[in-house]
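Just the one chain here, the form predicted on its own, laid out as structure tokens.
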Amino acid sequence: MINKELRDKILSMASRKGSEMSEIFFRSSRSFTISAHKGKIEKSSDSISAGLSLKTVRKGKAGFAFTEIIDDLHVEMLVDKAISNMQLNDSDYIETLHSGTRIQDDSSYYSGRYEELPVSWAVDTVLEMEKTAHEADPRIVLVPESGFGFFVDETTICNSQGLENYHRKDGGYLVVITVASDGKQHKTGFAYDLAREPDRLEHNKTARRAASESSQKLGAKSVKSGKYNIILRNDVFGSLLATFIPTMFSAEMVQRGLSPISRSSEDRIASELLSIYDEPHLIESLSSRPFDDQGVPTKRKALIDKGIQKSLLYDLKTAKKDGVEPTGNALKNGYKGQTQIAPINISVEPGEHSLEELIERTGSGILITSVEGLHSGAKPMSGEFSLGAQGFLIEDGKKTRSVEQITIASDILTIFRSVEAVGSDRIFSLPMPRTTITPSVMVSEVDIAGSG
């Protein structure tokens, strides 16, 4: 946390040098990771980073600067840099700071259990996961990574408008990567688990899931090009939403005409079976938080409710432009970055069907279990995508052989409108860069290019 003397010194200096409003953002982060390979610990890291940034505002223009060193010289340099950048700002938005709501950490998102773990626990866990993965299937020839990690983040935001918010959170995760071979093909599997407390991490189950993922891909072949009914498995649907939702529902992107949706609410943009929320207070998610990085309280909000567009995501400046309240969606990538509008937890309301029931209901089609090329093959501003994919053929309502060397091409709004069933199998993704909580969905008539 920032002590009162340092806070008052920086804010007072900024005021003397010409800032009408000023805000200090401080973040401290600890990151621990360890991984095993071939029965030995391959990598281990335990790092701490901390720093603060300063935002100054005058006549609606903002300046920004950051520092990792807190002494008289660097504090004055910080203030001078922010003031200088404020004078160079030519943005057409009117900047302001949040005031009022005071939020002090209630420890809902922090257990402290990970920091108490002995290193020997982490060593034993990753070595056992590697062993379990090898033992799960004789076709597993390599476990490139068996890893564990945890983080602890502390955030303080205070400003000249009386705001002083503090929040602390932690969480841990497991990652296992496997390679299976039948002598002709080598296939990779990936599985993870995450939890607020370490005793809820399931290391053996995660290892076996990675082994199964890779071994089931063996014998894969392509299919003929055409339109297929498909199932986007929960993690694949989550990846698509994480790619497109931030741009689609960012008020700034909509205001600039760079989103595939309009500013109007109450438009039907999806199947009535699809409801998508931003849910920032889910205890199970490692991304959850009580306030955003402008100090605005976060809240649950519907983006799509039964197919109807409901709300956009706002920070302070975009909310001011539209004459609405901010939604608590201004996020920073550490103390060095400036805020960007983004969802916190993209959450899809589950349906009533298990994955097996979705497969049976599909009858004939393809279960998509992974996609490739999201960074190059997806266009968030238009919503279009063309992605390499892998999965399984569905015949007579059953999952049969594995499928590879196919390309799935569509746009995200067409996918939304073509959803015919929603699964009950919601899964939490790793928060990189954000968390999704998504079930599998069945989608009709999607273009698949293959070579079969």
Partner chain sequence: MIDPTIAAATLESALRNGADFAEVFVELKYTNEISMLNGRIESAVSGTIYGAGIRVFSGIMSAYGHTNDLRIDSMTELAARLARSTGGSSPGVSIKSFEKPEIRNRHMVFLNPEEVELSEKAEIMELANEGANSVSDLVVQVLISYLDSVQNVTIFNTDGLEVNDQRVRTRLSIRSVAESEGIKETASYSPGSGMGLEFYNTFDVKEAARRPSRMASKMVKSRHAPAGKMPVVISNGFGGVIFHEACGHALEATSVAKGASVFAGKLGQRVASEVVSAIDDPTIPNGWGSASIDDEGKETKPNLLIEKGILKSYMVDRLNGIKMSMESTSSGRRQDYTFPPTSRMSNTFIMAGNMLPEEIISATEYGLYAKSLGGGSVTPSTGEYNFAVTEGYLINKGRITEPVRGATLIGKGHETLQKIDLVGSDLAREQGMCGSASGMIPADVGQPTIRVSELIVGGRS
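Can you swap the form predicted on its own for the form predicted in complex with the partner chain?
Single chain only below; no partners, no other molecules.
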């Protein structure tokens, strides 16, 4: 937490130098990682970082600065830079600060269990996980990563309007990467697990999942270009939503005309089988939080309900413009930079079918198990994408051979409208930094390019 003396010093200096309202954001984090390679601990890291940022506001214009040095010289520099940046600003948005509800939460998303773990627990876990991955299948030739990590984050936001919020959270995860070979082809597998408490992490299961993922991919070939019925596996559907939903539902992007959807809610934009929520309080998600990075309490909201467009995501300035309440979706990356509008946990309502049932219903098509190049091949503003992909051929209602060297091209709204069935197999993603909780979905008639 930030001490009161420093807080008062910064706020009063900012006010003396011309800021009408000022806000301090303070974050301190501890992170620990450890990895095994070839039966030994290969590397570990253990770090603490802390920093603070200042937002100043005058006549509706904001300025930002942050620092990792907290001495007299740099505190003054912080204030001076925020003020100069504020003077340069001529945005047409009216900036303001949040006052109101005081939230002090150090237990909802914090167990403290990870910090108590002896290092030997972590060492044993990653070593055993690597061993299990190797032993799971004779075709595993390499386990480039067998790792465990945890984090503890503490966030304080306080401002000249009386806001004083604090929360603390922690969480841990396992990551395994495997390489399988049949002498002709190499294929990688990736698996992870995550949990609020260490005893819920399943390291042997995770290792076997990665091993089976890479081995099953062997014998892959491309397919003939054409339109296919496809299944986007739960994790792949999650990656697509994490790429498109933030821009699509950001009130700022919608207000600027840079989203593929418009302001008007109650339009049908998806198949009635599809419902998507932002659910910020799910205990199992490592992204969950009680308030956003402007101090506004977070809350559950529907983005798409049975195919109908519902709420947008708002921060303070965009809510003011549309004359609505902010939705608690102003997020930033640590203490650096400023907030961006984004969902916290993108959660898709599960359907009734297992993945096997979806495969059977598809009859013939492709099960997509990974997509690559989301940062370059996807265009969130238009919704269009063309991505490298891998998966499995579906023939006669069964998963058959492995598929590689294909691309999948479409746009997200067409995908939403073409959802024909939703799976029951929801999976929590790693926080990257958003979490998705998504099932597999069956989608009709998607363009696939291959070598034929």
